[in-house]
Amino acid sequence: MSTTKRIAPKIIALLGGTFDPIHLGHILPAQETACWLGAEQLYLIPAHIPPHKTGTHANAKQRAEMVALVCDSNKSVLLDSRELDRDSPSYTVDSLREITKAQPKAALYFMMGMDSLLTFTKWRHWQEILTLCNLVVNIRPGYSHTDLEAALAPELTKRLLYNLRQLQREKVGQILLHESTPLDISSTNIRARIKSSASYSKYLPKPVYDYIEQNKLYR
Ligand code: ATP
């Protein structure tokens, strides 16, 4: 990813998530994919009150601080805290509307894992989301192209692409499946390992590991 500072970046890659905690399965595929997309910046957008989850384990401030530690080591990765600043539930559509308004010239590539694409038609105003960005879907271990295509709603299947050149033709409305290096890591698994006193440091960047230890999170 280029670290050149631009006032209006042409391509912005975005990754929303609970980040409870942020881990290498979020960061490495997202950075690799952002670089491959030619993105100047990668925004990490922690969700405040995730609409699809019952609750979080670390609080919003702690989750944002862990994301900020990841951003400290890479200037092109930015913490976007707009969802934490809202009192109402976090909706991706609201964030994308705001980012589009602030950066009308930028192409927004919203990244997600395959598990998220499978529930995408339950997201608030998902049709509008597809008018604001392209989706770039990273394959997660345990999912395959064929399973995904069979499970997806037809409104999504018809938008699937496998080629970056095709994606670049339209600014919005397409869904690219991307094979980044798969990492079998989830926040759920890390929290369970911490709770059972199993080792977990290899799943996280060191500053995030140190933060969890110092704050005795997820015990
Ligand atoms: P939890 O286990 O608490 O549900 P999670 O590890 O799935 O959390 P989220 O914060 O819910 O993490 O995920 C944010 C986004 O990152 C989602 O789009 C998810 O699909 C994606 N993601 C998470 N882990 C991976 C991974 N190992 N590889 C690729 N994408 C991932």
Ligand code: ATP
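Only a predicted model underlies this, so the values are computations on that prediction, with no experimental measurement involved. Numbering follows the first chain given and starts at 1. Only the largest set of C-alpha atoms that superpose within 1.5 Å between the two forms is called the rigid core. First, how it differs from the form predicted on its own.
- In a rigid-core overlay of the protein, K61 has its C-alpha displaced by under 2 Å between these two forms.
- In the core-superposed comparison between these two forms, the C-alpha atom of L167 has shifted by at least 2 angstroms.
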The other form holds:
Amino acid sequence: MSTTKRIAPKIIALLGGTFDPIHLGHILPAQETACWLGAEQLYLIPAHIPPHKTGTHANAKQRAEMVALVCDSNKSVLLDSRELDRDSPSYTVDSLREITKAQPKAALYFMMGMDSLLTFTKWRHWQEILTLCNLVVNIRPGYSHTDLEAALAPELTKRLLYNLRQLQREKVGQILLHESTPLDISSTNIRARIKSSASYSKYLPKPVYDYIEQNKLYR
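Having seen the form predicted together with adenosine-5'-triphosphate (ATP), could you now give me the structure of the form predicted on its own?
Next up is only this chain, free of partner chains and other molecules.
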């Protein structure tokens, strides 16, 4: 499904992931962060072949359909299926190039967790990523900024911002830290609970739970 033919937004928040399955631990922090940014749209971008994984448990069509169910209940949340349409590994830089071309006037904010930031300089063409978007990193409340700075490459440390008021005029290249309360949910744990016939409905939006049950996924 294309997201590029709608009214062009000024701010787009982006969240990529395997979404195998998508759950409240993905959705709620992403929506809260997008609201905090003042984003008009939140793109959910399922990865087809994640570079760091050997494969997925649900297939691309099933994962896209689960994400679409999440989007159905919120018009500002959109399924972006461009990575699922590729037959090659999903690289963030490729998606950002395409979105920038389609939405040249929009400011892009790519959301990630702190672990991803710590390994960011190992990402494919990470320097180019910083010319295409800002990063928004969700950190745990009370986490020491000093510890984070000490763990980061100097090229990243100098880009850190600690609140929205510090955003510069440039649309790209900044790393904005956002304190969020993480939800103790993971796709791995959900799959394990399903396989062992344990209860798991509270971790998912009801339409996603119903989809998994109807399609007997992760058994």
